[in-house]
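Okay, so here's just one chain, in structure tokens, the form predicted on its own.
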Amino acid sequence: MGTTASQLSKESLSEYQELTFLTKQEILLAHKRFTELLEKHEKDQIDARVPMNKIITLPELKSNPFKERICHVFSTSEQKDGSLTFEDFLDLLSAFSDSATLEIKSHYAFRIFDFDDDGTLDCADLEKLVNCLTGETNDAKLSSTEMKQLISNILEESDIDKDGTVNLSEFQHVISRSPDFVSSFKIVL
């Protein structure tokens, strides 16, 4: 693998349908946007790096409330930046097609709204979520009994073993019963 080279082979091509849920025609096209994000002189570089400010000024990152996150998650880069290789784009765009598995997804919206890294859906991470979602100005902002409420109604329906997080299973338990939720999360180009 490892290619962003101006032009795709097409080997590079088969092997990138072969490991993700793209099309041909969806790998070329994401090729082509990854490539508009990049310097004129690494346009050429096998491994360029676009950082995370570029990525979420594409259009159909730039109003998801949970961009950094995307980019911090799919992100391969040692310094923790959120910056993307034209792979990992693709496994982004990968996780977030319309072909992608419920498991897949499931697991990749986990390790976004999981903001601490550390495997579960604790209180910290849940107040974040929500805070996402509803926006975190003054007058969307819920008032602290309120957000102490909702994370409490989040865990009574979710944390099935009561360790008061929520962890994967539970999690992916939670999602396979929102039907909305495969056809919701999606990125398309």
Given for the second form:
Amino acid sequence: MGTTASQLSKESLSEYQELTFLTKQEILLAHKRFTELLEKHEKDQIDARVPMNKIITLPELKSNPFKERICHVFSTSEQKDGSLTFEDFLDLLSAFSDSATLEIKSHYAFRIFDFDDDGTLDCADLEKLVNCLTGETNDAKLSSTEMKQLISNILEESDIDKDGTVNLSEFQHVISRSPDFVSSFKIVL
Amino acid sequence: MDYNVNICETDIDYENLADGEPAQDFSFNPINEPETSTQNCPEILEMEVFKECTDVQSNRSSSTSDESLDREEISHLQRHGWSAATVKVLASMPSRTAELNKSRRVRYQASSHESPHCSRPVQGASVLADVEEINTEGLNFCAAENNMDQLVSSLQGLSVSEGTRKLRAMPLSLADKIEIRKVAFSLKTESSFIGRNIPCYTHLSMYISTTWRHCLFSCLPVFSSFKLWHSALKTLSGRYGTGVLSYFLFLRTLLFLNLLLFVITGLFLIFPQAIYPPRSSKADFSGIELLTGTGYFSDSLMFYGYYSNGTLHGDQYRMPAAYFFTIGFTLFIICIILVYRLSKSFGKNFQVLKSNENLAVKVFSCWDFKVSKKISVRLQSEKISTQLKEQLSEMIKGEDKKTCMQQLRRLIVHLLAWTACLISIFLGTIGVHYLSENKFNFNFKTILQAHNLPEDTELLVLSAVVSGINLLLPGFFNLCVWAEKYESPGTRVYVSVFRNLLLKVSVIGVLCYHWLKSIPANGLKCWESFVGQELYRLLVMDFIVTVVYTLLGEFLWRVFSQTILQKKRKPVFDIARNVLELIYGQTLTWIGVLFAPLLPAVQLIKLIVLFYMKERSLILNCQASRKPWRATQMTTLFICILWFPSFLGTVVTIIYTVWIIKPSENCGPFRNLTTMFEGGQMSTRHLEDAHPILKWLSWVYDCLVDNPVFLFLASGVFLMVIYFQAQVVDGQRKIVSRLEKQIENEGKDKKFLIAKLQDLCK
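Okay, that was the form predicted on its own. Show me the form predicted in complex with its partner chain next.
Next comes the full complex, and the chain you just saw is listed first.
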């Protein structure tokens, strides 16, 4: 388990291949890109962690408005600082890969959109989500009336048990009606 | 953690319940005896909630002043004005925390066995005050432990590979998965089947089945990861999004289809005939033949006329049989592939024509994570913002009521645009028809001789005119659509796709009519080769015109729009038009396979060059669109168009040719026969004589396929199955709506019970 030096052991590679949705080439490429982010002295460490500010310099994530949330969701660090080990990085790529199932993708999408990590998407989460989607420029941002209308529409359409929040099952139910979700929830190295 | 809820905070529903229906009063056992009731408090709660009570009402009325203060603290965006404490309790319920725990580190929780027990501690008077604590911490641990045990036990029942696959599909972190796998399968490895008492033959079968499954699952990723042009597509999708990517994916699909076609015809037709050429070669090669397909090419492997009607390599390889069955087989394979892709596409997206007004779906699934360039990300945000604002403003203001005059004006504009388009299509078609029949009586020969061009250039005129029509009229249609100002972008796209489709169908229809009706009657020496040459010329001309348009036209258009029209943005890639051009080229190739077996190779080369050219032109001249493009729906539509007018039309044409038209007498594998179909029948009879086993196959064919009764029965059964499925779908829809109502009611029950719980605390 874990990666040592700059070489992946054969058994780790096959283990990763079996437990993620990535192919062998994708895992090797991920290993290469990950070790590029490590410091020189860390390259020989087992389970080295890359801090969040380095992960978000990856070109695939650099301009993504959800980059911090993605790091937080896949991070297993105890300080909750969004740092990723190589295995967390593979988890990230696996969830965003071509062959990941809809269930996995919708699960992680839910967690990425849950800005306050409370297990549901309440009004504050939805507001932050919409602001991320539309960008922060003044003319693209929605006005407060528009935001209220939008959130009440979203809750009306997706909140089945009428508790004012969207939980995971309701989110997955909404996603299942969108055929474009699986193809847009992808990041490829 | 103190339980600091004000007794007076209640939920609106509860209030309405009590206020609006005074007859339905609820009561509780008085709370002045906590010591005796704490032992079985939860059970009492469940039982007593439905008894009558009048106290609660009076309690509430006296504390309305406190209520109003607390309500102000509640966010203005909370829908039902729930109390903060209710929300806190709800947030710590197992249904919400269980999901989080599944993906937290199971190791972390499993190792802390000293955590509070799963059973609720019911000692002490402050039991209800601890309920929240228990909910947030105890149940978390319980849930986590239970989860891990459940997972491990469920995996132990499966084989290693199945369990691994199931584990892979779970949303846990990789470290946890490795740990769970070790725990779950450590027992498995101890009892390998070699050690068990199993007889030898089952050893072998087990070994075979495990290696077969291993091979299968290791091959599947190989096939799915066969990525041609992977990095180029990734750059494109990073800059332009999924819409433009779908055009290039469609191009790649067509490329593979053509490759398959070429391989099959190459193996069975071209290669054998190439090894045994019927006669020695002929005319010299001059450059113009690449364009016209005559001269050197006319008597080559390229066209039908070259293929012999006898047997090759002694008596072993019958050319007519090979020709007939190869063409039939390729069409059959393509049919299967297209139907498979169509059904998969439809399965993913069964609402092809319905426009998606659903805001929740849009917000949750519209962000394209593949886009990585900063400018494109900004454009995407703008696109989403515009879309949302448009829809919201409509909702806030309400639909604009148009006056009668405006409606009439719009109707007139639509009518004019449609008439203009239909007239232009009609004129184009008539022009092609007269040109092909040479009714203009234009004497091209004199003009050509005057300019010292070879005679065969005359043949290029028809294909040049057709390509010109295909180039100019779509531009005219775009103009019409722009003038009509459709409200929804979806309608705009569908209308323009329909008009383009109509144009191409009419042009190909008229050409097919010309080829199948007038040419065989013309008395040409080898009419099939001539038709093949016409198709070749059309394909090549189309290619040249596309190249010129892409290299020059799009570049010039960008310069024009930036300098003269003063637009700040570069033009947008017209996906619909380009895809329809691909489909047009593919239709020509499919029709041409019968007459010119090497045509798929030409199309293959064309597609490869087109890919690189379009990619270059895109990067230089275009930018990402600001309008939304529903990629999956459009891909389904394009595969539909590839199947229905394109492929089925081809099949109808080829069946007509094979069944009815008399092949030419001097060339080709079917010379001296009444129809090509007869050649096929003769070949089957020969095969039957050679291999008597096949006789039963033909008997089956005669009994079943030729028999009308069987066909009626089959279609009757088919219709019944469709009817049943429709009824099942209808029933399921009703069940879904009933379940949604039930979930809503349970949500209300939950809120009610929580409110009662809170009341009991005080």
